[in-house]
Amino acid sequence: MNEKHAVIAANRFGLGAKPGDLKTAQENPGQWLLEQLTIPRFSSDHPDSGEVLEAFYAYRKDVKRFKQQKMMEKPDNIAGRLFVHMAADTVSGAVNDDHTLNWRLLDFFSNHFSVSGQGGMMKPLAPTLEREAIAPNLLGPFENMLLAVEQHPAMLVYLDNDKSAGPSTGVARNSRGLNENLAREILELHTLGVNGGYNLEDIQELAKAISGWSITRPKEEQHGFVFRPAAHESGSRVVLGKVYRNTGSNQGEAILKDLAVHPATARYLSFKLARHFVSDSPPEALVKAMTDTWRQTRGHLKAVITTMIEHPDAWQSDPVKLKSPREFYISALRLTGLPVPNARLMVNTLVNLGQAPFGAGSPAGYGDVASTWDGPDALLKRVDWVNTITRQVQMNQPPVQLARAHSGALLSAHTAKMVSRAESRQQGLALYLMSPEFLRR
């Protein structure tokens, strides 16, 4: 039994078996899983939120002076520079590190609280949210995390909180009105779920108190979050039937951390972690099993996926999850052991493939089930990769010992037959790479 287990703590709740990752963890693979859980370790090379504002506003401080003086040589946009490391950044990491657990529940998080790095501010933006607000709070309350993220100049710009102002403030009347959008997907997508029970009253309340959250302008000396009390709609506020003094910055804060610890906040992260890491479909018993850790311990993240890992159901043998262009990417080097490509072409594949980093275009981030992946184009593109990759790697061992490194016991007969069979050892990675046990976790 620890042999197959040990196969599905790799490859379902890991990014994918290195060659002898399926020896270590056989032992005991719930404990080898439970030590991943610790805090992903990013390069410290690049730039923080703060220091990509500062840039941001002297390039367009520079693109000013570059119209008005005519000047020949155009100002460097570092945007586009500073998107392609962090986001090849975090795909290294998952690539090169031993422990993988750490890394899924990080694209999880990042996934559930999209953002999209697209033009302007943003590009640069987008990859800091997960490096500074998901990735520090991966392991403790989701309060911690939801606060974090909130109030990250990527999500207030994303969602245009920056500009909102509260409808009977000075600011309202001059230009800006009250922005709605953060408030709904706060509701609608990072807490309760489209079905959570709250309305139109509840996103609206939710707006005026965290009006005034916004960032630094370009002539103020720290840049980040900022909460502009002239901005902020005064009064109480009422939540779900919860009444909230005025208390500035604090009111919105009071909010979010009832949010966090909602029963309906409870059931629909549990039944989405669930969804990720098990099936597209997942056992009612480890959903509520879920629910009831996250309400006993009042959303500590950690204890939830404690629970995940050592429920039975978590374990079913047959891999049903069809893995997303990233985790298929992923896997794929960690098992070849092919060198990490350029952060440009790294970041070019994904693209490629149908999963370009913080490019789902929506607050609703990318699907996570089968049929968002499955489609005939998107395997094609695989394929074409694939038959690209195969012919990079050296071949020292016969593909079937690779693919017993990946799958183990859960290697079928079949396919073990056809990569044994395959003309040529790259033809026969190439087959494995294609095969049921390697697209599925």
Given for the second form:
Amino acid sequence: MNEKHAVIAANRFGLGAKPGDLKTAQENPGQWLLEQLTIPRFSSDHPDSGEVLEAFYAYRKDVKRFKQQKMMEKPDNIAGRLFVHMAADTVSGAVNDDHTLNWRLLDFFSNHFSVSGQGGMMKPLAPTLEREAIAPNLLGPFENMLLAVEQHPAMLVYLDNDKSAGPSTGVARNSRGLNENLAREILELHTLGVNGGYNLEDIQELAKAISGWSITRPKEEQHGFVFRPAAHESGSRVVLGKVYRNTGSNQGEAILKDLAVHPATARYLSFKLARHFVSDSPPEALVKAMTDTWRQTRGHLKAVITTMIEHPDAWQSDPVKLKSPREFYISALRLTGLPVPNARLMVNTLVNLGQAPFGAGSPAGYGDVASTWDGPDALLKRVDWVNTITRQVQMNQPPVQLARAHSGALLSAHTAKMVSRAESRQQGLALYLMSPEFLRR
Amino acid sequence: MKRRELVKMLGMGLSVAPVSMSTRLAFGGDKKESSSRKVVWVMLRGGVDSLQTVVPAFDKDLMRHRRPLAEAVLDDLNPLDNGFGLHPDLTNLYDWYQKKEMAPVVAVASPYRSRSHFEGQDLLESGLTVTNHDSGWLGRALEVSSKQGLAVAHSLPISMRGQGNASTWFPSRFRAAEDDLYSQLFKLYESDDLLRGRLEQGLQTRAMAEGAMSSNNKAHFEALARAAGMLLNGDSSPSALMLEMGGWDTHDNEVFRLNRQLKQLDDGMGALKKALGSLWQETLVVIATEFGRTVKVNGTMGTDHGTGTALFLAGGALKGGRVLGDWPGLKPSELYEGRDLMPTSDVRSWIGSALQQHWSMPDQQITSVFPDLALGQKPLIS
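So the form predicted on its own is up there; where is the form predicted together with the partner chain?
Now the complete complex, all chains and molecules, led by this one.
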């Protein structure tokens, strides 16, 4: 039993075994996973969102000058480069780390709080959200993550709250007004879920409560989140029937804290987590157990994940869910031990495979069920990529050994036979990477 | 074994799991049926300068706003209705116009009135008054008429999002695998219906498109457009196909850049028509952009983000050969916010009317595609 569970632990909950992992996991697969609940570590030499904003403002100023007087050199846009390097940094972190459950969790929440790197300012800002607001709060109370995300420049800009002004403020009289975009998505996507029992008034009240949550302008010194009292709608607010006194920036925070522990949030996030890890239609008993833990611990994420890992239903049935393009890519790099490609190639490959980093193009993020990535063209792209990289792998052992190191007891006789009988080591490896065992988790 | 033969063999010999794309046309369905009518939706990203494309040569105010741009094309324009002139590089489109297979619509805009590319594109693709990133107008149209669509893109653009009636195809940047690997994979998937079905369908699509792909410039618009035509012509082909083309954000050096862009677009459209063959007669082409550009030339011989722009309707199915839309004039007082071409009609009403007539959609169906629009009865489809 443990042998099979070791494979499930590495593939369903992680990003695939590296040679040797299954042996380690086999002792106690559940415990092996729980030990992986640590904060993922990024390489630190990337600018934070404040520095990104500063660089972007400087660039925008240069472009303006450049357009007026053509004497200077065309300004260098560092934004595109930053985007690629930060996006690739997360991928290589996941490829290199011995722990991968934590990177899967990061990926899950990064997609849950999806921001797209489209447009001059969002491009370099998007990848800072997961680094600054999500990763540090991955294993604590959900309210910490929620607050950090909704007050992060990337989210404020992406969903237009930086430009929102309360309708009765002075700012509003000068042509700007309330923008409900962020408030709507907080309720619909980030917390309660679309059927979570809120109405249009709740959206508007929340939008007013968080009006004034903005980012610094170019002239200001420290760049990042700022609360602008002048744009904040004063007065008390009623959200989901509860009255919140006017406490400035704290008013919105108080609402978010309640939303983070709301029963609908507990249910919605537990369902999404179970769907992500276990199955497109997760067992009800599992979702219920996670929801209960969420409510008992007031949304303590580590406790909720622990409940999932310790629940027998999370381990049942053979692998059914097709890996997402990103999971497929990372797990293939981990297994083959290929040198990690440069940042540009990494991002381009993910674009080609159909899951561009920070490219969902919708605040709902990429779909998290297999039908959104199991199209015919997507499968062929994987074949082509596998065909390319397996030529670069220097293999001294028969490919079936790698297959066993990854799929262990779950490797079928048919796949083992085909991999063993392939005309070359490279083709054997290609067949394994495209086998049902490797594609599913 | 050549891939072509492999695919042929697969199509004939092996039993295959049901595939998602419609198979109604797979066995020589009559091309004249309305169910075989195709829509090609071309999204031009970046904001096309319509005043340099469908040029209002008759408008006395044109020269005072943008002499350096207008002068570069004025003598070579292809004459259209009502004193308009088509950019000289749009030779295929002009040929269609003369054959009554193309009609520009002037001074259109989506409901979007700010000037951000992404927001503008999202709203146009969404086809609503408030953007829904998960539902696009073509996606909804496919859904209500139970048709299938294909986007030539890496990931599904907003226009085609909805209840899963569309998929994507894009030439692979990876070197294609040897045919032997595909044969081996079919054996590997002998008891996995899903993977085997996907592999077969993917290879069929690729085989249809590969003739169009020259090896070194696969993602070039002309090659993509030719592939699009071939894909529409194949067995069990999609009913709607989307192409995208960027590069229209001409803030500087517009004359040169726009010439090059329009030439590429026109070459692509020519290749599309050729690849469609007789199916062209059953095809509606819609070419649109998120917004227009400023009426005045800016300080770097370009134009900045604007509002009103032009839409092109085309195809053998169209009643073309005329310029549609109302001209608002270019006097400073007639401009939107004193700087942009004033939109006089909603771009969605033209798309909606053409689509409804082309696919013979009942009112109730088209209303679920464009819920807030009352569509005109002007006959657009022959």
